[in-house]
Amino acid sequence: MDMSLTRAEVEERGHPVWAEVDLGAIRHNVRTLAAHASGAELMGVVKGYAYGHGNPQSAIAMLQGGATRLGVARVAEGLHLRQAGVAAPIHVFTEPPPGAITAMLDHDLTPTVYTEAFARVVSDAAKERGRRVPVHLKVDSGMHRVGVPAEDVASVARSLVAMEALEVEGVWSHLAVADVPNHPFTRMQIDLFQKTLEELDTAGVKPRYRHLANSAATMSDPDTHLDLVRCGIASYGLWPGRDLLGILDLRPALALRARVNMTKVLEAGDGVSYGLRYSLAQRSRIATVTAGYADGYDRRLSGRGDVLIGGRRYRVSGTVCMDQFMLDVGEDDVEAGSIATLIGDDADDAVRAEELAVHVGTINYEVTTRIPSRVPRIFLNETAGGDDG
């Protein structure tokens, strides 16, 4: 479901929690990454509903910021963009079930291939349409998720070249630990990928696009830039690893906010929320915030996460519920209708996705991607301009 609403519509429909997505920040981040990429083209990765930020708006902002291509995980994600009028090349990172090949070709989605059986079906379907389809051959350089083993790549590539309806436009692989700069395994993957490219060249296979770098490698290792870099997490102003914090001027694009819908004064010793795990040390005002784990605010933030109201931090008091959680605000003047910032800036402070990820024991990718469709997205700075900086 595309839950793009204006601020007025959020108010009119009574949405108590919403995300604000600054498209100017996305454009700025893509421009910053592209300038850092040693002349390589940049693919904006928009899978997972643009890591929770929302499509097609995020995808369009990336293209406005200088991305030349887009990357998705599933055919349905690519179709969503095509239906919204996005005409740029869209790459599908994994081989879909055979039943999706018709839609993939009819909407000009660029397939990744790593099995000859899938490539053969794509070739046959392309031949029926009188077309030649560009494909990108995926190499398993050590992550062992999907891809052709490096030692078999030249042989598989020759098989693809023999399929006249296919054009081997690209060869690519994925790095397992690029978020840790100077990790020896990354060097091994780079060297293996380069060796594979040399073997392809010897076999007469000369792809237009060679790509290896994700966000982390784009930021930290020029040896990986090649012809194309694939930037997902960093395009949204989120950091791909703690060792990379601050090395580029990235701006977080997403804020998550919710309203306080009730306040009450409780006495010392009163318990709060499921399990009564939080007990008041003194007489205090309790504010109930209308967001919970059904809105992507993890239950493991119970007693750990901080939110901002009026620029002041308050700790989640007791257990996060499905749709609500509580804050002990002491004697502060917090009233129903106040806005709580769960992620984002408020006055001189900010709660970052990275902060929540530490509390939950996960990564910032998951924090934003898990914000569901019932949370409307309000898109800010939709028109490119001075807001991008």
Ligand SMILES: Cc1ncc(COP(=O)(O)O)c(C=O)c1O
Contents of the next structure:
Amino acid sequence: MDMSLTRAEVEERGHPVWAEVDLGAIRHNVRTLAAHASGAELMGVVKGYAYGHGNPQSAIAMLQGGATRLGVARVAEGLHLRQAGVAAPIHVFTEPPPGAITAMLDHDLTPTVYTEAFARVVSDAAKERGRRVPVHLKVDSGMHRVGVPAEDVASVARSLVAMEALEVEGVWSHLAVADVPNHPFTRMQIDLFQKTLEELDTAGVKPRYRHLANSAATMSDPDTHLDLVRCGIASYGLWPGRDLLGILDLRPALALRARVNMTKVLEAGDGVSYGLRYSLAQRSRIATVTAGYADGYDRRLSGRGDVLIGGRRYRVSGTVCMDQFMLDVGEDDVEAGSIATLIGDDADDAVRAEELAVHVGTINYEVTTRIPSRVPRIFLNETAGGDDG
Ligand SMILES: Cc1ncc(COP(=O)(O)O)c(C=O)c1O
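Now that we've seen the form predicted on its own, could you pull up the form predicted in complex with the named molecule?
So here's everything in the complex, that chain up top.
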């Protein structure tokens, strides 16, 4: 799935809404995070179509910025990167159904393992190919999503050691509340993970990579850096949590822009959009912007979200429709064809994904990840160069 178009193609095909993704910003962010990671390697987390930013371009930019590995949630995401020629190690964070193991091994995707049954199937498939396959053992240190429960690690490790076609290259876990700096639960997870590593060592498992940190922990807690940090959100210049704002020089990589399709003058008392929830206080000009919730512009932004046109802020007037929403632009010089910035910089102002997330009652991760495939991505600064800063 490549949704990349040039600006000219966006024009020619009449796309009224598009995302601009600055690959120079991604390279800069990854370099900044890697420099902060106490010498650990950095895995660029590019699942969810690179949090909506687009693959393979975002993944490639991360590698150019210094990431040595990539992380995805699904086998298909890894295959997409391989088909695009990405050669770096690609980790799949959960065990897929056994039917996917052939594809994983054929394309050198690095499996996460946490059940003996899955490890056995990987080992058998590796043996058939006459190969040893590197795997990363996932430990559940308290988030209770997937992973070997800490108390079972020693026995699972003994089984893995007996599977000669597997190389336990890594052992890892995931933090539940790293976005809240100095949370005692994170300390508990770090300690439990360390204890587990000692047990593994006793069982003869000496992994090359021990990893625990997401973006928040990378930014705030050097004790979590170990051999490898796994950074998603911060690589895109988005903040992993309110308390981490401004700690590092990160640059938001994504802007979402849409064209005004039509303007009209309405009278005081006229209502706008489904439900007529916006009623004009006085005669005014209404601009219709061609983006809606089918473009990832959430319906809960009705009457709440601000957009920028020519550096000025306008509040969404009434209900966000599937493909359009309206703005009361007063007397201002807004015309059909004007460009509205839904996310991103415009003149001296900016709308951040974080701002929209507050209105919607979600997190910035979801705001960008939900921008769907019908919105083309225009990639800026594709070639690594001086603009990276
Ligand atoms: C296993 C795993 N590691 C790392 C990350 C990256 O987290 P973040 O985007 O907060 O850096 C994620 C994303 O949720 C994840 O699922």
